[in-house]
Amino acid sequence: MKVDLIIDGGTVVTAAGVMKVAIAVEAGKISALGSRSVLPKAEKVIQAEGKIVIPGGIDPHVHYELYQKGETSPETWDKGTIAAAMGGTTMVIDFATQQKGKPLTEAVKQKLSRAAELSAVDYSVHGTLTDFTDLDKMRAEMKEMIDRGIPSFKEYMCYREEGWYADDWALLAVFKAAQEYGGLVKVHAENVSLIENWQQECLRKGWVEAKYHGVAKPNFVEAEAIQRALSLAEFAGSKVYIAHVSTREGVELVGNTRGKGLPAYAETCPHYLTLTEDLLEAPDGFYYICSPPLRKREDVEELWRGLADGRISVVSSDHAVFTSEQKSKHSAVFTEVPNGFPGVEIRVPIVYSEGVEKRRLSLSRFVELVSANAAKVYGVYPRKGVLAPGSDADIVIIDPKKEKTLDCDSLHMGADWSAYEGWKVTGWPTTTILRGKIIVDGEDYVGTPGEGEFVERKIEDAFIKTV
């Protein structure tokens, strides 16, 4: 008897620790872990040796061709989920956002649609619900979501001017749903009356420039409407989900929730575990424009410090590409600039190399952080997120030696620019796996768009109390 692939030689890490193993791989499922003389032949053998790997990354909060600003993200699903995979990223979650007076499923039926016809990795969406004029329907369709393998909801306590806002009573409703049919409520948390009140006072002072995007934005912004979400989702028995934690008060305040046994999780993202405030300095400070916005070391320390003891749970990239073109013909005035960072290629090299290589975070939360966690909290768990017989064989090889300049030309995100130009990281991914597939060798993309496969969620209480 052959199995299709085994991987030998490396250093295999999964959430509950680190072995000397090689992997068997079998119809697209990991058929064994164990000592290469006891493991099948194989069709295939990889050799391992001096690599790490890992199970295939999970990113869940993407941005795929968004609109924001009068603006349309020209990186496509195809070239979006290419750069996911050169990143060793297998699995993106992206959002549905709800057309007022049209219902969710449309939305979700027309991104599920591209991402069918592109995605070059497994996805899923969020169900962002925007309609709240009749609450009993918006009820229904999140329980039609649930059902059908949707059980995540993205809600923004700010971006009134897109449409998107949801009250404090419309967010209470979307806990109280969640919470009765299984489902997870995935917050943007930023008080949309502090925003446009302070944004209008900058403009009629004449500060229209990068820099006044953090003076509108301050942490107490992020913190007061952190604490608000905390409180509805407690008051509704709810789970709850911090998206793009950047402050240390948002921390300490998740922090505070799970320490009192509430169900609350949080992520972060490269950009505010590196980049600092001071790039809205500059002249080209509007590329740097993203919500909430970057902040001061003192922020990026305390987030790092969140990762290590577990008050924060996840790291996603927040994914979303305007091109310096469309950047900076919207710069005149910080309001107008579309937001956003190209980052799903650089997420998990820059977990590893700011993380593992230099502050001796340990591989085991590396993978938690970057894969198992997201898999456990987002109901995709134990089919992705960990190495283990069953599991789809989604696996990535790390080359902990390998250094990456991560400038523009080097990347494969549909981006003309780098947020990163001329930073180098040490480790990078040399294969991507999907499903028993190689689709990453080396330097290649040797995939097919289109071959990415939906998958169906459902959140377990079993799993995501473990996170």
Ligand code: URP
The other form holds:
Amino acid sequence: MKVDLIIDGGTVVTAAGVMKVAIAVEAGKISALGSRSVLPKAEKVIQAEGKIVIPGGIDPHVHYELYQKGETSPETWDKGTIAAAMGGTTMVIDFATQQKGKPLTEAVKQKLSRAAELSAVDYSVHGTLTDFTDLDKMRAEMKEMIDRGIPSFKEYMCYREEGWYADDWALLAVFKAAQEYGGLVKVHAENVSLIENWQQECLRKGWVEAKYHGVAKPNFVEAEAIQRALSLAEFAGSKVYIAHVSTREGVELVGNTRGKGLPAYAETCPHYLTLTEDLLEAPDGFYYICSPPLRKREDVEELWRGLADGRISVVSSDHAVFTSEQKSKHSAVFTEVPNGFPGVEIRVPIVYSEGVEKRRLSLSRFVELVSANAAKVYGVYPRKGVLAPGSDADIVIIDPKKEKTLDCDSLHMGADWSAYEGWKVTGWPTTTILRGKIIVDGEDYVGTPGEGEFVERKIEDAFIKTV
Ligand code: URP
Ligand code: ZN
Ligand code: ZN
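The form predicted in complex with the named molecule, contrasted with the form predicted alone above:
The next block holds the full complex; its first chain is the one shown before.
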């Protein structure tokens, strides 16, 4: 009997270690790992000598078709997930944001129907609750979401103007319900009152350029909110996950909480690991407006230390694409610029190149950060995030020697600009396999948008506790 596919000769990396074994794939699942001589024959063999074989990347923070500051991101589910696949990611988690007065389920239904039609990789969404007028109703909705396999919620401690803001009372209620029903709250931690007042102060003084985005959101804005989110979660007895940590203070606060044995988790993003606030000072500084803002070199270095020593558990992209036209149209005043960076395609390669190549991270830690830990935290492990018999055959082959100079023409993300124009990276995914099917072959996407599947999730204490 023949299996469908064997990947032979590669260096196979899982969070547990690095092995020189072949991987057999049958009916979309990994059927065996072992020496080639003991595995069955295969319909197709990929020779992976000199390559690194990892579980497909899982990006638990992407925004497709995001509406912000009067603009809708042109990054549709098909384009955005093809870009994910090209960059070695086989599962993404986007956000379904409740419209006030309407049930969260409506937003979830809308997002999932777009994804079902167009997604090139497997997917899920986090719910975002924004209407806290009836907390009993809110709790019932959370329970319904969790029972339907959507057990994570992103809540915003800022963005009052956008209508996304959750105050401390609302956040505490969300933490308590998450604790009771088996959910996880992912928190955007920035202090809303300080931001709004500092922004107004800047505008009153006529300080409208991009660099004042950072002035209105100093490190303390993030640190204070992270501290409060950690305290509220501890009081509620719930787990907590801090989104897009950008500051050295944030790394320390999460690390201290984890050091007490509390279930606190955090992610950072490629842009906080590579770019610094001085970019905001250039005439085109408006491109670099994201929230939280870019920081100083000392923050960048502490984030890398946090990734290596376990204080930060995940690298997500916070992929949020707005075009040059959309960004520049609003560039006269920093508060009006749509926030965010294209990042879903460069996430795995940047962490490999800047992390493993530059000897900041081991290969196993790299796999934890781009795949395994997100799988455990968000409840898809061991179906995903690991190369083991019985797991989905989501497999990425990286050529560690492949050098690439980044520019937006050679990337597949929907932006006509790149924050990484001219950056050189070493190591790039050359094959992406989704549930046993090759969807990226060298420079080509060879899959079909719409073949990505919704993945039901359940957060298991046995796995999340190991993160
Ligand atoms: O700048 C960012 N992060 N934009 C996307 C929205 C968010 O807060 O995650
Ligand atoms: Zn956020
Ligand atoms: Zn985001």
